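Below, in structure tokens: the form predicted alone, a single chain.
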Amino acid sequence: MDTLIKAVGLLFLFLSSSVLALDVSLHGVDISLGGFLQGNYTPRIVDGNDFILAEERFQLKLEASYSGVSIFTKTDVFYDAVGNEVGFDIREAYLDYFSKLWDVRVGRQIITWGVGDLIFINDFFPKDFAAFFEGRPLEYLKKGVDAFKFDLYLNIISMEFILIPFFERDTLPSPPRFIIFDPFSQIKDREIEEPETNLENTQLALRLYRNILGFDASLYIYKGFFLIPAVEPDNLASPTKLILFFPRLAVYGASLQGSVFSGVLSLEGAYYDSLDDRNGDDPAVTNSQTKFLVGFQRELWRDFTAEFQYSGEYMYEYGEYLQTLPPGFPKQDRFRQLMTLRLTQFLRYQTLRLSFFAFFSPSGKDYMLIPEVRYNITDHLWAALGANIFGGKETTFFGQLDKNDNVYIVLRYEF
């Protein structure tokens, strides 16, 4: 509590300064600065009252563009009082090359494809999936990639061609922040095996997109690595160490949204080719799968919007993934299924919204739920209270984090 205080305190003596965004323009050089200063507090509300989250974060976007190139750097400074870390993070750092037919961006940056609302599809690039349970603002669900952008703009078809030599994985819930399961709790020796930076393990991946009748419609290619470890103990029987690594994967997907009935309507699917487990028996790899993904999203009255969607993973070799599996492990879905619902409601000018999202497995029995509140006290200050709430058996993906509801609370200046 005394930290919340002293974070108030401290947004209220930056909010009676003089920061304001700068835009101008310098012999044709045209530059913006901005940014915000934010307080996050997300304390557990079962098994203790101690705090997920607990942070105060300082950000400067700044971008600059001249002739058809510019250069763009989003850096967070943050004060995390539960690791007890003064942090940097570079966000974003790219430089833009702007043409007629053709783009180029090399540098960090966040890149985000296919259509689904929180599933992930033929977004083939790394979250943090931490950050997003522990209460902080969605766009921190995504990370940054060092990596080579192409755009090619054509009246048949456009293309983008994305090249990343540096390995970056998912960021998962994990101890002391989060209790979660963990069949291998015993076993605190663990070594993490990334691919390594050359050639052959650069990540490929090509999307190819145009308008047909009225529906954005992409197909999708990529070949690199699944970004969730897998693990591996040294020993069945007796295990005394684990290797978590990252199997080849390649991508095979398509997309469409357009609307219909007064609606977006979206379909999205892809075949997940598990390069090292095609045969379906190593326990320890994903298996090849099929997902798909269909929503739906409607105004029903004025700023109140709904939107469902269904998808579903079908795991191949399922009967092979059966034999190997070693005993007392928790057994996977031949078919996993997932739907969310979304439902967003503005009030006062837009000023208030009130939103509620939910996950819910049919197959696994778990579920999240997401209700938030969020107000805009003035065009640069806003304020957001919500919370995460698990349930579930501790095997399955949401019921695994059942110890983790939490309540969070996010103050932001923006200038």
Contents of the next structure:
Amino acid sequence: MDTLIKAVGLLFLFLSSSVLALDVSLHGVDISLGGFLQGNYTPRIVDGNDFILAEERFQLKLEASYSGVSIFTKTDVFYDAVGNEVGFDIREAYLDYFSKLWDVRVGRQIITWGVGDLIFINDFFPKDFAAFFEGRPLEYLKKGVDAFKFDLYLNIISMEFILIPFFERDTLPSPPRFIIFDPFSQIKDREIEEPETNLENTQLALRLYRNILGFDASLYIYKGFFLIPAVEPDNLASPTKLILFFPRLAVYGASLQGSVFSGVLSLEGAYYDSLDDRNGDDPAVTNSQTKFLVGFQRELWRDFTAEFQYSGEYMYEYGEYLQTLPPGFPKQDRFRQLMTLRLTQFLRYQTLRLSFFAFFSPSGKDYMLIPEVRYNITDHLWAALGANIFGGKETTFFGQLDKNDNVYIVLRYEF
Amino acid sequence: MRKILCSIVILAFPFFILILSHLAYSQANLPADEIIRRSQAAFYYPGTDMKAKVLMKLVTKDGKERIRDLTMLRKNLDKEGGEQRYFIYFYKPPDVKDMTFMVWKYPGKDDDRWLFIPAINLVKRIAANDKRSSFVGSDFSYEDVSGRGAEEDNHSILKEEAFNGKDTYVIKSVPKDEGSVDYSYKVSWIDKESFIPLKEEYYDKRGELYKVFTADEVKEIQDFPTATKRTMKNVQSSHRTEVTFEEVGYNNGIGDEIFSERYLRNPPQKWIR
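Since we've got the form predicted alone here, give me the form predicted in complex with its partner chain too.
Shown next: the complete complex, the earlier chain at its head.
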């Protein structure tokens, strides 16, 4: 009965949605309404045939602007059959004020920085990796943050300054949806200690950017926290409880992107200063690191694009790390490398998109493959069929997800 | 003395012929280049800037339609044939609504292109070959939308004839770099008065006709002849794209700053509405 009500509700939304799409101007206020209705289903294809994700989702986007001010909201309502819950998610809700030389945005917003394709070096904003691994559309990889953003545009340089008072962590794949390697699997009691909301814990991010000789150049500074938790048992000898906490972090980075050899060259790097473990002797906290990436993208023939990226993470104080690492724990490499390849072919007047994305780590020998076919059935309706295939040793980043190989289907009606 | 004079004349004669033939050759050649140059100027460079609402209708062989609804802004930085900037804001279809696209076009060099994806608030550079890539899935290539350097082809006048009641030059253009484009040559019917191409035929690598462009309606807007209705038809697949330019305005005073990351992220309401 419950399901029936939901189905009828969704059908109603579907029918009303084409009526909802709107672009009007009333007394100088421009109003625009849009959104989508979506089904997203992801069966696991190894170790049983349960679903990682099975949900219907309705999104409504509303934008209203009047002279220099505008508001934007993007809200999702969904029914998740795996978790058996109806949920409500404010993806974004912010107010913009535009001036001649500066802009302000206040509220929940999605921010994406850096030039990497699915490799994030100077993107200090929360991500939902679970969403990415369970076959949701890419936009769900990024989470909104409740923040204040100030933009300044000067002739010599532009600036983006972000202040995040409320801590929002990354969402990682976790049981029961995901079957995942856990070195502390016998300890069930876990406590998450998020940084408190106070002035000292306010995260700050700054980007300075301009065009230099045809290249888009950016400098980044961040002061805040790791968004992936550090894990520490209450007692090493006989642990009864795990404490998940978020160590302090400062980052100094830069990126360059421009046209070279009829393609696009991307360069990015950053120094991660692990403020709570500069000596590297705390095994729970990630040591300081240098991260970098080099990417090149080029269209090889009509509507076919290839992109290759090579990235590395170098860990400092590796000797200290090895000395303090508890026995029996999986050891991280001093220099972790990751390569990606993206191939995209558009066919049939770009209504059919065949794509292939691969992560491969030469150091960890683990990988993730994402083949996908997407077809725009009409201007309003598209469908995608893809897979997420993981492999490698169970202690590696992608290898730990090996039992979660899945196929996903997305069907979206957009208005 | 006469002998000397005679031998000078005899010796100079071949040079004379060479010079004359060279003059004749370049005179036959120069107008074709000049016609194309003027045609490019009339079609892609009128005014110091331009604003237009562009409606594209993509029609399949069996009559199925798709719509691309966008606002296009263009600004010339130099004189005709020089650097240009383009800004495009998409209204339709809904899956690309609010996306923006920017091109910095340089003569004789690869363009710079950026795409803004609002769903993740990301500006990314895109690598696309403008000579081949389809513009938003239509029958037009990027080059058809923003122009092709006159110096990239060898042009020759095939004939002069009346086309749809207009006197036209019929020009054949053969790309110097064959591998860079999908066609082997192009024949254009260029209006002698307005220099607007009224029709273009593209021939594939086997020499068979495959794409036909027509300017279906040409209007004078602020004294600039403007092709307000255009069609590109793929005669081999029978797929076609019909384009309508509405609310066309020239010399609007669009500032250089509009063509920047700032406005990619926050489209300039004043210009895109």
